[in-house]
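Shown next as structure tokens: one chain only, the form predicted on its own.
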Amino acid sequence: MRKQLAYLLAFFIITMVAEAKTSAKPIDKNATKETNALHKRLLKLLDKGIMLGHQDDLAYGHGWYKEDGRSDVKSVAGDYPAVIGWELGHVEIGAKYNLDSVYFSDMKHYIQQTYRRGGITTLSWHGDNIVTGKTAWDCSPNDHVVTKILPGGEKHGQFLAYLDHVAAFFQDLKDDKGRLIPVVFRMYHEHTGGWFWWGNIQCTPDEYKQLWRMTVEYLRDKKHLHNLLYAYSPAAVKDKEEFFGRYPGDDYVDIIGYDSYAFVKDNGIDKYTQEMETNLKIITDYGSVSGKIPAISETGHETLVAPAYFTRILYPIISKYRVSWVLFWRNAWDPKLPDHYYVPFAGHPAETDFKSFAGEKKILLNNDIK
């Protein structure tokens, strides 16, 4: 009897997973043909492996800025990342370049290049604090930014103007045939921490959910943007209750991820491995029954001082899970930030380790996903 129940339970779980995968579609019922194709492709690639991603990979790297065709990942691994991340911070105020000195006109060009190669683009947004006029990190709880930008708030109209600038950027992302390029929009991330104006100290769970839903509805229904997949990514959490405490609902999220970084001090590597296991289990378990696509939306180990970070620390963990991509943070070009990099460059001591990691059959670079 117990064996029969076990078989029935296994059959039920397998059936649920299969149904979730086949029935999953973008939350935008009017998503473009290309956006639907991207969503379907992401689901299919889960069976092939984990895509390697890197923030700002084409715009600059360690010791260089704006050199056409260059990439720190390519210089070591022999190919471009499958996923490239970008930052929209300051597009909302009409600036010509973003927080990390990448011109938005260049960013569009890089996204077009990536799409042409068959790669995938994801974009985060550290929008300015509309109350103080300072950065996203200026976040006193007393500012009540989220309360003020929700409908009825004193800054609501001004914030919609911010979203108009965001929408204009996405509306200008077009391929060689004039079709909108589908991208992943990862907004209001790391909200389980208190370091951004949309964080858990600055607003209530209900206010955060309202902010998320308002943004999706404005971009999708008012601005008629149909080339976006929406990614939800808290900072690493301790359990699924914390992960879903501010979750806006399945009707507003396509991709579920999280951000986690490895530090050496105070048993940081042990903490990192525990965080990765906990959060990977949360997103992959939920993805398997909901059809949401799981991803490691940000990770890395600054300066790469821990021996064999990629092959001995990271890969043994992530290789156990069906996760769409792992995105490493940026390699700063600024000589004032010589230690701010997350993938090795040519000549770095971790070069061989990274090359071995990228060479694993389960790790996918750009040419692996064409």
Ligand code: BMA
Contents of the next structure:
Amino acid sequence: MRKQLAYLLAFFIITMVAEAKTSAKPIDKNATKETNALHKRLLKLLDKGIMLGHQDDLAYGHGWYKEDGRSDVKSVAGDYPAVIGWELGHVEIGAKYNLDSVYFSDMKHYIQQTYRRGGITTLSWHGDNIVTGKTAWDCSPNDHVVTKILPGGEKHGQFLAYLDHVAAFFQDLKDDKGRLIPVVFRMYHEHTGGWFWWGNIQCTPDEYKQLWRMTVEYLRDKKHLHNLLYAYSPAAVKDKEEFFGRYPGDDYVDIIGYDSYAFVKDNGIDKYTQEMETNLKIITDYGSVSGKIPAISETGHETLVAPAYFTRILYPIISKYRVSWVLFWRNAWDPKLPDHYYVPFAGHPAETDFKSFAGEKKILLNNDIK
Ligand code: BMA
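Having seen the form predicted on its own, could you now give me the structure of the form predicted together with this ligand?
Let us now look at the entire complex, which starts with that chain.
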């Protein structure tokens, strides 16, 4: 009898979990048809494999800037990434180009090209510190930026004007038929790290949650933007408690990720593998009960000095998990940053390693997700 009961309970739990996964919908009840389709597709692709992503892939790469059709991932692996990341920093101040010198007008074209090709777009936002007028990294604990931009704060109105610029960008992402292109908005990221004005040194967990909810409500309900999926992505955390300590709630998040980087100094690779295991477990466990889509929102190993980073360090870990994508950070074009790259380019010693990684059946490039 007991055994029967246990079976029944197990069956019930499995059914509930399966239900949570497949019936999950975007948090925006008025999400456009295309946004719903993207959400459904992301859930479905979890069964197929892990999408390869790269930040700024089409705009520039190591040693080049703005060459039509070029991509460092494509030059080495033969195809475009399935996911391409972009950065909105400075859109809020009405600038023509972002903090990494990508024109917003070009970015829109790249996003259109990606969409036309069946690829997926995610955007981060290193918005300026509205109190000091300096960068997102300017985060003295005494500025209380978040307190000041919440409703009632002295910078609230001015911050909404920042959000108006952000909204205008999203509103202008149109496909060939004039329909809004659905994209992932990964805002206020790495907030557990304490190095941005929205970080854990500058605001309380409650203030962070309020900031998040205020932003979603403003973009969705006031600006009537319905082409966004919202991604929550702390810097790698030590445990579940830290991950959810500033989580704004299931009604405000579609995608759950984390950022983690591999360094070689001080046992860095061991720390990285542990960090990846811990964080992958948190996001995939929660994803399987909540229907939230887990993703490795930023990762990589700058300059690729550790031997076989892709096939021997990264792949053995990530291949064990049902995770939507793995996004490698940017290959800077700027000659002042010659070592700032995360995927190999033609001629780099890690080329074969990356090619083998990208060739794994489980790793999906643009053509694999069409
Ligand atoms: C950082 C570095 C910076 C860049 C910023 C925003 O990690 O790549 O050079 O400006 O991201 O993209």
